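Encoded as structure tokens, the following chain is the form predicted alone, with no partner shown.
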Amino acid sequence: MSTGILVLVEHLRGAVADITFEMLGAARKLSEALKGPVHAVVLGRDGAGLAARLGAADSVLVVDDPALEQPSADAAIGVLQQIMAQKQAALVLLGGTNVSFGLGARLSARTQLPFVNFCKGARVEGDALVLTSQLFGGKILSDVKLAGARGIVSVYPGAFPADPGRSDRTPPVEKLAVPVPAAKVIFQQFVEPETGDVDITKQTVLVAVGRGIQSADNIQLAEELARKLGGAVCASRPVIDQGWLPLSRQVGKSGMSVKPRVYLAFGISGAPEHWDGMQNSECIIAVNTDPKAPIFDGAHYGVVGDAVELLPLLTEKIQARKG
């Protein structure tokens, strides 16, 4: 059995990413069966200041070094390997995000531990850890057994709830003196794109459009419905590729991940790449002319119909209901 679980904390400019709380919640549940502590690992300057938000961990391990503020893969892997040795931890959870995407396989090669990517589920069976891994964009789910609960795991964003990983408890902080390996790639500057468009990740209601919207002129039908509902318009990749909406409105694996209270999908087939970005919505309502469209497999409510015809009717009904 693993004697401890390491969770690599993802943070940027003082904000802890949701994937961190998802991993902490999953690690907390696993630790009950594995009988080992959960350590949150914070790399970078002022890491101790984040500890108050990481109360789900038994301890927060901080490596305070300017070279780790935006660490290269070489630096992060070298530090993690040393922490694993110090804490005798053989189970490491990493975020399956752009931030940590290149770490898992290389850390696995360094430590000779198995690596499981795209993890969407975890349970303990006897002395083994069974992980559910998503393959081929979600078309196949595969169970992988790690003997002795030893391995490197990349957790798929949104696969685990974040709330169990949040706690008001202030965990103990341990500052580690760990040499940071020299890196060939050095972070120089963080460049943030100009804002001004709607942040679809913060909307409670989203009206999503796909190929079934037929033309750019029909986008206004979705915008009118979104205004009546107090939400915003978003889209699947084909609409964005046509230039009908900006990239900031794209939902899916190559776009944004959203979880509004209501997600209305008009003319969207429901390919795995799009489903990945909106599957955590509280209520999914789908409209498509194809009764066999994959979107209906996961939607809470569905209508077989033409999006262009239904959009103005819904807007009219909502307006009448509002009085």
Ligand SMILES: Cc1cc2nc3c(=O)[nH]c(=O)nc-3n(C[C@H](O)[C@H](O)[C@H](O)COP(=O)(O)OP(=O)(O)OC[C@H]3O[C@@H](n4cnc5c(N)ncnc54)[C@H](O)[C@@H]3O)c2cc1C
Second form
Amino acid sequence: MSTGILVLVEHLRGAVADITFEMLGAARKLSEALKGPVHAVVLGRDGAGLAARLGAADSVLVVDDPALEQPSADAAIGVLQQIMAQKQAALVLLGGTNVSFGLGARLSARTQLPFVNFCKGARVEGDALVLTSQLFGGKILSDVKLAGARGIVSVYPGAFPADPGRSDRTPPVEKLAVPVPAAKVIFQQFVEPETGDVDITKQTVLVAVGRGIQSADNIQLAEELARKLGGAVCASRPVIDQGWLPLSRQVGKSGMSVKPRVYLAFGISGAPEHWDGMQNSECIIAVNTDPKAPIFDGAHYGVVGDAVELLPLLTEKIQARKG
Ligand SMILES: Cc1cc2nc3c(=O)[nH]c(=O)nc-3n(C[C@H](O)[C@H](O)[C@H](O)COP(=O)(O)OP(=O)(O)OC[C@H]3O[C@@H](n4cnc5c(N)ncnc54)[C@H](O)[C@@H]3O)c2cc1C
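For the form predicted in complex with the ligand instead of the form predicted alone, what are the coordinates?
Up next: the whole complex, starting with the chain shown before.
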């Protein structure tokens, strides 16, 4: 039985994304029980240059091809399938991110291996791998068993700690000569976020506003509080859909996943699609006029009150405290 684990490295412009370290850490732990190697797979130009950051893997497999320079699902799936065969790897970890989403189901169809999506936990039982998968936007957690630990797994961002996947060691690099299949969907261009806008995934404090903020004019109340707290403003989808804030500020299933130290949610009901993107925040404080709002089920602190009234009061209090 083959037990090697492939981890698809997510990288952009020389930076390795956190999800890679989260997957490497999880793979490292599983490999102790499965007794097989962990291979980090880097697709694209200058993959070997990233190896120094991938020391948690036993080896780094690089496919250096101009066709992989930009994201291409067709090419990635074809290449991964060939690497699985070459290395006799039966378990593949992919990031459940905007970059890798969609690869898993297609790779599973090609290889006839089972696919587990939204994986938030993993343990080995005998020769099987038991994965905890999130269903219905987080309402249900389901344990599924992969016989022989064989399958394709999409790992939920933030579900596993990143630190165990980081190491100073430089693992051996192997360049693979794998034919890259022609892509049917051709990458055209990166669309950058609006210039000057903040990256909400990097903030330690987020002041989030939902439909309960009532009007575009009230967004500035949240901006003022965020400024005093050294954070930034983000929002639920209705606020973005109305054009009150740019898309780069949207939190949730079809927006960004954030994990600040403090997430202040003003006038947000806590729909699963929003919860999905902010549930890993260290401390969630919710303000809502409806005591039965679902966000109170998961928030660490809750205030039943009017966001529009509370926002300036909070800003004032913080200003007074700071002198
Ligand atoms: C495929 C799909 C993807 C989606 N992706 C996302 C996503 O990425 N992000 C996202 O956010 N949503 C997403 N949604 C939409 C999601 O289902 C919800 O509709 C949305 O999150 C609701 O936003 P909200 O909480 O701001 O609004 P509402 O659900 O309308 O809630 C407004 C809340 O404000 C409270 N309120 C009203 N007035 C006040 C006041 N003065 N002070 C305080 N509280 C007040 C109300 O009690 C209510 O709880 C998605 C939906 C689908 C189908």
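If you superpose the two forms and keep the largest set of C-alpha atoms that fall within 1.5 Å, you have the rigid core. Residue numbers count along the first chain shown, from 1. These numbers were taken from a predicted model, which means no experiment stands behind them.
Once both forms are fitted on their rigid core, the CA atom of Ser59 lies less than 2 Å apart between the two forms. Fitting the two forms on the rigid core leaves the C-alpha of Ala75 displaced by at least 2 angstroms between the two forms.
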